[in-house]
Each structure stands twice: as C-alpha cells, then as structure tokens.
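Take a look at this one chain, the form predicted alone, written out in structure tokens.
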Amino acid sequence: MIKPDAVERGLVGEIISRFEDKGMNLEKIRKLTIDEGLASRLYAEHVEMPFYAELVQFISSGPVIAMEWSGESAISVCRTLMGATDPKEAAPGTIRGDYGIVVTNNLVHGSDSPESAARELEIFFG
C-alpha cells in the first residue's frame, strides 16, 4: 500500500515503477480514502499500542493506493525494496531510504507474511 504521505509528495508512479523495474506483477489496484473502520480492520493487531491513534488519524489522512503484487518471493522482495520501517533506518536505494522521512509517515506498507497479505488483500479487494 502507498501510504497519504507519498500521494500528497507525488511519488505514486515512482513507488510502482521500483516494483516493476524489480520484476514484480501489478495484479491489482485501487485508490481509496481508508475510514475508522477499515482503519481498525487493517490495524487490530496494533490496538492495545500506544501508537494505535496515531497510526489510524494517519492512515486515514488522505488517499491511499492499495495494490496486490506477485512474483518471486513477492513479500521478502517488496519488504526489501520498501526498507526499514524507520527511514533513518532504511538503506539508500529502498523506498524509505531514498524518500522517506519519518517513521510515523514512512511511505508504503507491505505484508509481513503469507497469512497478512490474505488478511489486507481481503480488507482492500474483498
């Protein structure tokens, strides 16, 4: 998922073109403004966090593209073009490493595991 942060900054098509020129397949793609629900849905794993409000006025806070990737071990290659969720973190050439900037607003989100990418994938695409 592109995040509010890299929609409002313009890098949509910098963000997909990583994924691609890497040999990924854009599957699927939809453009949507998350509510509180779905807000609570994609984040229930994190709601006993003291993060958790900041992590859902966040997500909530503009347009997000949602996307369903496959290829070659498609979850540990995203993660890794992604890069570290801290981008002070993230090395230089990973998405949040070249653009990122701080760790609450850090650009993408990508599914740690087979059994999360079902989970989001069902949340953005039914």
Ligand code: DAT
Second form
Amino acid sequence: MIKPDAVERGLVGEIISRFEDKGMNLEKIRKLTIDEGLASRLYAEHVEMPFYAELVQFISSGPVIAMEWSGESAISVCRTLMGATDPKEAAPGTIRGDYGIVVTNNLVHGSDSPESAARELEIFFG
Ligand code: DAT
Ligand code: MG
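Counterpart to the form predicted alone, namely the form predicted in complex with the ligand:
All chains and molecules follow, beginning with the one already shown.
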C-alpha cells in the first residue's frame, strides 16, 4: 500500500515502477481513503503500541493506493525494496531510504507474511 504521504507527494508512479522494474506483477490496484474503522482492522496487531493513535490518524489523513503484487518471493522481495521501517535507518536505494525521514510517514506498507497478505487483501479487495 502506498501511504498518504507518498500519494500527496506524487510518488505513486515512482513506487509502482520500483516493484515493476524488479519483476513483480501488479494484480490489483485501488485508490481509497481509509476511515478509522478500516484503519483499526488493518492495524489490529499494533493496537497496544504507543504509536497506534498516531498511526491510525496518519493512515486516514488522505487517500492511499492499495495494491496486490505477485511474483517470486513477493513478500520478502517487496519488503526489501521498501527498506527498514524507520526511514532514518533504511538503506539508500530503498523506497523509505530514498524518500523518507520520519517513521510515521514511511511511504509504504507491505504485508509481512502470507497470512497477513490474505487478511489485508480481503480488507481492500473483498
Ligand atoms: P512495517 O511497516 O515495516 O511492517 P511495523 O509493522 O512494525 O513496520 O509497523 C507498522 C507501522 O507503524 C510502520 O510502518 C510505521 C509505524 N511505526 C512502527 N514503529 C514505530 C515507532 N517506533 N514509532 C512510530 N511509528 C512506528
Ligand atoms: Mg508491518
């Protein structure tokens, strides 16, 4: 998912290109604005974290681009292209390393397991 900060900054094409250039296949794409109910489903695993309220506020602050990508080792390959969670620590050449500086505004979300991918795709695409 391309988060509101990246959509607002006009980085949608750049981010999609990075996954395509690597060899991933775009299966589905949808622009939507996440409301608080959807945000709480998406981020249920983080509900106890101190940054949860900020995360929900941010993710519902503007439109996002939800996507389904397929390909060889898609989850790990896509997360490698995204870079470390905190953009300050993300390597140059990664999306977060090249475009971010603040952990909340870290441009992209990527499912971290087949189970979370199935759950998150259901939320976005039914
Ligand atoms: P990732 O997005 O790399 O899978 P995560 O699942 O641990 O990272 O966290 C989800 C999001 O929560 C992350 O993209 C940004 C935010 N976040 C994580 N750790 C944070 C922290 N220490 N302070 C503020 N926001 C944080
Ligand atoms: Mg995560």
